[in-house]
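Let's start with one chain on its own, the form predicted alone, as structure tokens.
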Amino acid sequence: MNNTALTDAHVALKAKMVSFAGFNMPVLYEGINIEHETVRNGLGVFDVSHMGEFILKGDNVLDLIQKVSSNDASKLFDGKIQYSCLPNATGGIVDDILVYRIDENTYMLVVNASNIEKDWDWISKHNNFGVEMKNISDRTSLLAVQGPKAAMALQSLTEIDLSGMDYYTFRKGVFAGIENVLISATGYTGAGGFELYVENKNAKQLWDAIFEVGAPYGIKPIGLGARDTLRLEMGYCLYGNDIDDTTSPLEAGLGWITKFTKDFVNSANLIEQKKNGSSRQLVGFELLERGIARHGYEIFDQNGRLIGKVTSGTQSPTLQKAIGLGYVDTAYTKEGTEIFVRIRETNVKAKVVKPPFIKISTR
């Protein structure tokens, strides 16, 4: 199991540390419950250092990145982050990822943990732009630091104005006494706050000073359990679970940042399908009785027929109600529409509902 630079930090708060991607990674402090809320209503802080980062520079940079995401990189500009996929060649995504335009020539791809040698391939693959790729996972360290008083309690550690910095847009400089620190106004929980790129060296010195600058805001360790039931709220698709390498962007319904108006990997079946439209769709749906759906259970119509799977359930801390997410035959995808999850041999009633399940400012 591959350790984050912050890994001693983790067990020395007495985390329940479980191996998630192949890294030894907290799960949780307090607990889930406890967590969730803290990043909801106030502050907390992710290690999510298991992610990758692959740099990729070049006169033909942005023919690449064309080429293998979905997404209109075109739009981009410095300082701009855009969220994307890689297409594969028979319909399903090779992962879900970010990417920072740095400048004209240089971009920075952040993709999932479990996917970091599986995407290096497939980009490498479709290289044949002369793009200089370097990946620099393993020296890089990530802090997501969400919640609502995000800005507030980080600004004596920047120069950089947070509160001004735009949803989805970057900068890079000194923060909490460590040059070259990439800040970016990102996170998978809705909660808003920001994600702080770092080398490895300078990991437990940026822990530290979010802490202490923290502490009057109420500021905890968060672990990835929380995580979960933070992005799941949102309706936020998470790799492995609600897409895949079988699932295409358009079932999961992120059509949003599928753009033809450029040529991408099996761009050309993507448009045939949007035009013919699929058999299944991801929906999100709450339980109306007692229960929680999770991976893999499958969904029923009320005459029993079976019409989907679970791809990810969980109790909402924040709505004290089961939720989940799925996919489902098409004609079961009308909001309002009743189905039921098969938990524990009994078919438990539940109805279709347009994610996002709370509704919040990202920012």
The other form holds:
Amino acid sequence: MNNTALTDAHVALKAKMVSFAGFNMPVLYEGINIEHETVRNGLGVFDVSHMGEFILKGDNVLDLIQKVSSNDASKLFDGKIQYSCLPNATGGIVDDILVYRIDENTYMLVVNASNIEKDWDWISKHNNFGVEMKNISDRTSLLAVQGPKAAMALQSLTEIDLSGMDYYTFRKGVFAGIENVLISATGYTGAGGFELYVENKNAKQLWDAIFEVGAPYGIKPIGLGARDTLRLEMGYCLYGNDIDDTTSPLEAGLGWITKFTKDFVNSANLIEQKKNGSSRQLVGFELLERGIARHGYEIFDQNGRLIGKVTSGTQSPTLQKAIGLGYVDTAYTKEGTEIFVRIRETNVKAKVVKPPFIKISTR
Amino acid sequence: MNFPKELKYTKDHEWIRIEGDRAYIGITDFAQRELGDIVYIDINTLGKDVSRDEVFGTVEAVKTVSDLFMPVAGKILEFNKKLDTNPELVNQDPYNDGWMVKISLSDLGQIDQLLTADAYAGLVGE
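Could you switch over to the form predicted in complex with the partner chain, since the one displayed so far is the form predicted alone?
The complete assembly is shown below, putting the previous chain first.
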């Protein structure tokens, strides 16, 4: 199992460690609810160094990215980030990714830890464009500093104007005395904040500096458990749960990052699917009776007909309600539709709602 | 972690406090830590006879769900109603306010097969 550069720091903080995508990761330190609330209303920091980073470089780099990704990367400019996915040839998704344009000929792709090898092979296979590819995952650490107080708390660590940065943009600069930190106004929580990419050798210095300036704001370390409840309240897809090799981006509600303004892997089939509609759709739901829906639970209509499956579910710490995502037959996707989640032999009433489950601004 | 000596334990992480032919059952400090923030406890066996090792209810935590197993055979007499409004009592005070059910024992002979605090502590690596 792989450690991150900060594993010792997590153990010293008495984190509960779990194996996740081959990495030894903190799932919680104090408890999911308190950590969740800390990020929603204050400031928390996650070690998400398990994520993968590829650098793509060359005169034709945009052609390769346009070929393998579903969003239109030609819209990017230097310092701009785009959410995208890598469609496979059979209608599913290889991975969902972030695309960073560093300069005209250089991009960084950020991929899920569990898919690093698969994505690398997939992109390499389509690299008929002479693009130089570098996998820097093993030497790159990533800290996500998330919460409404992030910009205020971190400002003293850099001369870059953090509160002036637009969502989904990045800058490179000196941060906490470390050169060449990539500061990204992104996150997976909906609470606002920044993601900081540094070399492993600087990770501990960055971690310590963040805690020092965060202390007056009540900063806490946050585990993957709260990361999951935070992203689910926003309705963000998790690869391996809500999207995978068999789910189409259109079914998953990722039509907004599937742009038919260009040709890409499987785009012809996806255009057809868009025209004809798909048989199922990913929807959000909340339970109206006591219970918690979990990944894999079946969904029924009021006549007891099987209409779908839960892909993610939890008790929302903010709403104190059970929420979830799942695929259902297209006839049951309208907001307010009554559906039933089978929880241990009982059909528990739920209704379809449109994510995000909580309405807040992301910045 | 805390494993009171006066209680008996199971490998499934329940504790049982025996008072004559009655007993209280809950989950251990180890179990509540593993589960994390508990959302509710579902006991669907009230008034029923349940055999040893059978499921008498479930615990739903934010992260996961877990079955509750009977340490010994018995009849479920009572559910701790405080847990309906304050399920976090199981996290805060697993051996006292966080008790889950009260039972009447149907086979006192089964008591001998329960784990002592020391044996249970060994099982969870303490």
